[in-house]
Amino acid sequence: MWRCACQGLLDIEFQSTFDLERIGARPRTLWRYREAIPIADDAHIVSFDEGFTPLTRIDIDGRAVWFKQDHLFPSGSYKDRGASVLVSKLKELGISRVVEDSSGNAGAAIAAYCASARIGCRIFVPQGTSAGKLTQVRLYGAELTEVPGSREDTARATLKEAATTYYASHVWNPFFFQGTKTFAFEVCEQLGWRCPDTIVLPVGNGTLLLGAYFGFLELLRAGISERLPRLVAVQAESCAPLHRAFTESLEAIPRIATSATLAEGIAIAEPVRGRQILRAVLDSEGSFLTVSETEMVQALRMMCAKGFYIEPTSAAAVAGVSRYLGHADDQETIVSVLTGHGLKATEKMARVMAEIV
């Protein structure tokens, strides 16, 4: 199952453990926390020793805020999180092919991880999505199928063919958020097993955010933290739906106009997971705050001149640090992440630089 026979959302309901003398002795990869993880065998485990990437403290408009580097994982971004979990769940439970709908990385994530474990893949994307992470998907081997319009145009493809195949969905299908949690796990294993004050994540489908808060609450309830961080969604200004939700105290996600933006990956109009989303915000006494197209320029003209190539999604993350600094508190510790390499991104990149010069 991805979804429930009522057509709703699904949930793990899992009691994860941590035994921190036992990770500590283990490999650096999100593995480290089996327990943690619901596959039933090791033996269905896909995976290119993923995880554990940089957490990097950077210096942004002043201030010391920590950075997780997951542009580094092994298809580029930060997917490989709930890929690597859910297509081990594919292999446990023995499916051959699975379709899935993407802006483009969990897309080529997916593609990558079922290229292991020889799963047949046909991956759907809206047309207009960057050449780079299209190329990235066809070389895993994976089918590929671009659809005209929307990115909610693509998802609602995808559903009719999800009627006959396995819907390897990283919104739908709740394995993903599974991996996609350990991006807390491991934030609070770096920082001494202690939980950061605030987490300031892009969203879009909430596939980051909804994983941390999941495994903020995993540690929470297992007695290692003692709070849940405070979340701070960011989205593009051109694209900003949960953003008006919560400002306006709205009960639904609203229709909305949008607008083309550089943040490709998180211009989600109609985020199937939005009321989880803000229901996950409000319960870590969080907020919402939107970039705008300058501001997400230069934030990826700072990081670049700073050694980090990211992908322009990434920069939206970063614009949205140095608007929540405007009234951080000068001792929080704040933990953002670089979502994805700028590789993935190649002409959107070069267009930047052009109007750079």
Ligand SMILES: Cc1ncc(COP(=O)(O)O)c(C=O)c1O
Contents of the next structure:
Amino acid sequence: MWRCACQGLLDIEFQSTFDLERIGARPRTLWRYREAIPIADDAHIVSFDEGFTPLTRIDIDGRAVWFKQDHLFPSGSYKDRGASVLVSKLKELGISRVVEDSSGNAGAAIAAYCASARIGCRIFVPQGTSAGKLTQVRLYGAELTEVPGSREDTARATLKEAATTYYASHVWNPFFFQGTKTFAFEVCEQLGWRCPDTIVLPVGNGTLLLGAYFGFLELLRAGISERLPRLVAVQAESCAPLHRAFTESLEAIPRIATSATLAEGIAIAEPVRGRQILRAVLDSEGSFLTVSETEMVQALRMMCAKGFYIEPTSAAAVAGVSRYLGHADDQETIVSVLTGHGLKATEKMARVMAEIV
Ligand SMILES: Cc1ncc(COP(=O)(O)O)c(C=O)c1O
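The form predicted together with this ligand, contrasted with the form predicted on its own above:
So here's everything in the complex, that chain up top.
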């Protein structure tokens, strides 16, 4: 079961507990928060010892900002957080074959963990996805289908397959978010079990933003933190349905016209969990902002010049941090994230280098 019989979204209610001393004594992986991850039996855990990525201070426009280096995950993006937990659940359920659709990184992550668990998988991606991500999916042994048209066309093609094969969707499947929520636990622990003031995240389908929100809520409920951080969600100017809904106070996500963007990972015109993302941002007293292609290219060049080789989608978050700093107060602790590795998008990086974009 990956969605409700009424066709609606599923979420997981789970009583997480945190024994800080025990957690501190465990290996530095996301599985150190074992009592917060709803997998019944350790024997089912599918893991490459991923997680607990460095939280590094980086100077952005003269201001120190913390960045989680989630581009250093085994498959090269933060999606491994969700894939490790979701594929562990698949193993627990005895599922032997799945389908998934993605802009590339989630597909690569699911394919990697399915390879480890010996679960067959077929990944659908939009035509034009970065060659590095396609190669990864294929070499992990997954079947790859490139779908002409938009990211939404890819999702529709996959839904048809999902009528007969289990849908390991990083967007629909609630177990994926049980993995991405570990982002919040790690940030909090790495700051000395303190909650930051603000988190700036790139958002398309919101798998990291919602995971972080769920994670910070659990820490609040467990009495470990006293508040939620403000969630600042960054979208590409050329594909920003959530930003529009936020600025125009709409309840539903509007249909928008889109244009091409370097940020393939957040080019989501119809986010399935759109309303939920809006509610999470509002609940945290956060906001949405957009960044232009030029700002992304500048941020990408700036980060590479500092030695951080990130993909263009990740540069959207860095550009968002720059924008946000314009109205941040001096004492604020700001955390952001480097979501994907630049080696996945070599052809796009080469275009940036040659100043074609
Ligand atoms: C590198 C990278 N960053 C950010 C995102 C955004 O994630 P989401 O669409 O879940 O908000 C993605 C999604 O594919 C991605 O690949």
